[in-house]
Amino acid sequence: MSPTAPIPDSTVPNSDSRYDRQLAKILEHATAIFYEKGYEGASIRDLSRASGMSLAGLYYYFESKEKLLYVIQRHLFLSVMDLVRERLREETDPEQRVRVFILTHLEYFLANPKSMKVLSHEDDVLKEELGADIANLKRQYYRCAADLVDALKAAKGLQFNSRVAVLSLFGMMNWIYTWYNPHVDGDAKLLAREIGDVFLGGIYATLAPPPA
């Protein structure tokens, strides 16, 4: 398998089967542990414990602790592209679009508060075929954030870095779970707004002067 080839379906959990409710129950637990000890300091007695399997159990599904974090990491990823997708195919005015992505991506993590800090956190845990896979994904949510910045970007004429607005606007979402009080910073919606008014004025404030 090369190292972006899609890992099999099965490895991301639904509520079809009775496996994939036990596998959902067990990534539930495993990020929890994951978020409070950190992924170093987790082990798969902890795992078990939380989980209320046997070490047999866990390793029925996963062999070993970098498989489990990667299939979280997966799971997320795949869960909140599908979401973004979804969404998009109901809206086709440039800057209406990016206010969905900001709008998907707020709900989805702040809805997964302890996800989102394991996936920050634990991004450079693993290794070769896994995190190559990680990474791939990474870059196909990266490069949707992107291609919505840049269809806006050409629509109105600006003028900016859009690598350098790409990432500030991440570097806007990704940390909420480390300030976020809802009953001062309002839902999803009031936040998305807000941080939505804060990155679109910045780069309207680039608007190409007109032709001389």
Given for the second form:
Number of protein chains: 4
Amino acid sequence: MSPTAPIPDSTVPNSDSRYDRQLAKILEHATAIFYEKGYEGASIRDLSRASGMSLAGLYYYFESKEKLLYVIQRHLFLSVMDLVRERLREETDPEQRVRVFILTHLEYFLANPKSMKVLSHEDDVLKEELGADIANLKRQYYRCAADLVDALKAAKGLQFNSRVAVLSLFGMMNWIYTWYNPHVDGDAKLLAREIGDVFLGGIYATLAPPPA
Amino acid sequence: MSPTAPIPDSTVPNSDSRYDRQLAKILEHATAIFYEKGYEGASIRDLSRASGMSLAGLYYYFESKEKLLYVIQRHLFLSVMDLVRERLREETDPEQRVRVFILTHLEYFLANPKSMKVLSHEDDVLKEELGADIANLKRQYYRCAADLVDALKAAKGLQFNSRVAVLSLFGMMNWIYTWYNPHVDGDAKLLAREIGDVFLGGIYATLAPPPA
Amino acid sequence: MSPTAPIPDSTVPNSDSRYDRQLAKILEHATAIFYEKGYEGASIRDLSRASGMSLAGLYYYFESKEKLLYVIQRHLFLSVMDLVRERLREETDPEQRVRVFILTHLEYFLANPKSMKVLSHEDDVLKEELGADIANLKRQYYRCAADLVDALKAAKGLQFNSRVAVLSLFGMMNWIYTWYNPHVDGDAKLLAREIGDVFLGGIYATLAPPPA
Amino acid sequence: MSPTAPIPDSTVPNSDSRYDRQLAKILEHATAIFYEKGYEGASIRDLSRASGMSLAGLYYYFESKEKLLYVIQRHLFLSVMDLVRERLREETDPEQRVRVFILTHLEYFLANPKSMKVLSHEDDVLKEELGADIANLKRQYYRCAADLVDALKAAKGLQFNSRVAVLSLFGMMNWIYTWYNPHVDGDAKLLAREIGDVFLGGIYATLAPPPA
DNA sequence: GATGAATGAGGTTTCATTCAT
DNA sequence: TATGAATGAAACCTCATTCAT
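Next, report the structure of the form predicted together with a further copy of the same chain; the form predicted alone has already been given.
Let's see the whole complex now, leading with the same chain.
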């Protein structure tokens, strides 16, 4: 296990032009505010105050509050998926591939802690095409994890309900934003090991009957 | 494992008087609306429409939107805790006790599916005393699970980080509201077994080094 | 100057029956609340809380908030006018008669300090017939004072604008509720003397040219 | 006695920019509405109707109804105090200085008749810091008058209770809004003379015993 | 005599958003 | 690019009042 692709230190796309830099700043503030107050509870005025840009000025960068959330969520999915793909490229062992997924997910979101909540907590607020698009990305991401788990399952001849197992794994990981405390719980590497142990120990146990 | 205490089929307190029945109805509608739109996204007008009672009339039953959420959340915690205590009374085996906890939690919230979200998703919207009170109940509930897990850990001589393990267990269980489909995923009993298997298999695996 | 008619120690009509006693209690609480919050700022709910009677129960005693204020104001005017008439009966000296008026007014309203504000401050909130009726009583009360002043004016051969003088006198007296502090300003007798001195000194000065 | 500083013909600050002009218009309408209905009885909707600006638009100019009243009252106190100071600069005779105060007060508030009520009648509705700030200005204004009266008292060797005398003077002047009718009562100059006569005659009379 | 339950209207304030500049 | 000014809709909540009991 030696992932090498770097964790982006920001929650927003790389930026070159002045426009891009401004947009990046706005998205960062928006993420922070959605994190604090939730999508519905956050107001564009809050964002205006936080970013120092006028209310009207913000609308030059996004066309609606919904689109704003969309852009943020889309970027998060795309970049964590990129990172996962990148890191999986170097690993072939089925178990390690699952561990890489877990570690990458945790590293990414523990490096951008507010993002984890904005993705998890505001999961179903987007409707229509926007919502469908995000749901699609989410499905791809799920599929990616499920494929890794299924590969391991096949390789080891395990027997368990993949759907429930994978969704439980996501539950463990996505719930973290409600309790994670860096001083108490250690870094992503530690957490990934612990959670990976529970998960893998759990599915491996389906080989033999569990100890009485 | 033979829990016998019945699952309340409603999300609200038992009701006798006309007042209680009306209140119960309102809380039920409110739960449904908080489920659909989230606390912030739900409006008292929505509740008025759904319950068929006038806006002003609703305020006869609760003094503020906040208090309304508070009453709902408090009732949920108290009644699931009651149920857990009730059912644990009959069980002494450490592993079974953990399984009873998982099953009870899932049975309760799968019987009241909207409640699970209202409890999980609107976890931190209550502030001040109200928020502190709910946080306190949550802590008790967590403590209850943690004690069961620690008892099992001691009984079997296992070695793992209890905090992370228990919080992961809650992650698996509380995440369910985002994906549960009764037609696909079976009932609470099945789900409780699967999740219990993963969790218990996971922590049992800490006895011996995990298989390579 | 020896007024003898007693100052009613209450702001409400004498009460015999249970109904009357209840009504009296309600009017007293209402006066207190109108005093504290003003007519517009006071709510029937405030009155309900203060009086310990249910919202609906109050309406057995008065038919509307307007009528409630009306009853209070009417009673105040009638009883202070009664008192004035009573005490004037014993006095014939024109100056003393003016002084009796001032003293009675101040004694009455300093004994019922909240009433003074409810009468002065909520002077023009009543509309239509109710308002006209109160305005009529007020006019009578004004007329009474004006007659006393005019009698003195004639008796002493003074020259001044009666209207402005009398209204100024009322200004001095009715403004008291904004500043009166019993510990600092003494009792009604003292205040009546001081204000009487200013007023009478002022109008007497119209005999001779004022000192340079 | 020849005061020369001009009376502002408006109740609101001078305005230059478009924003200032709009704000001035709003404050003027607000003063009129507070005059008509009282602070509590006036609604922002009333103001919206009167000013022709949308409800929400108004909030661009003030942050709350309370702040709105505050701005109005503060401006009134500051500008009448300015005017008084300005005019006192040219006068040294103690009696004339008192007369200048009376005249200025009346000229200012008779030129802005609604303001007088908004200042007098809504005296104690502002709470906390806002209320304390206004109370402070009021105290300064009172102090100013009291100093003039005390100077006269000392100059003439008079003997009377300054507090009661000054507060009575304010009573006479501030009560005017309840009865003033320009067609009947003449202009500020006339009224100031009459009220000044009563007041000064009254306190001068404390030199010698009043005529029997 | 008194209340619990309910209501329509309206209160203040904030929302996301727009448009001329 | 960015803002100041403005808006219609809707937010939460309270109002005076009623009516069956």
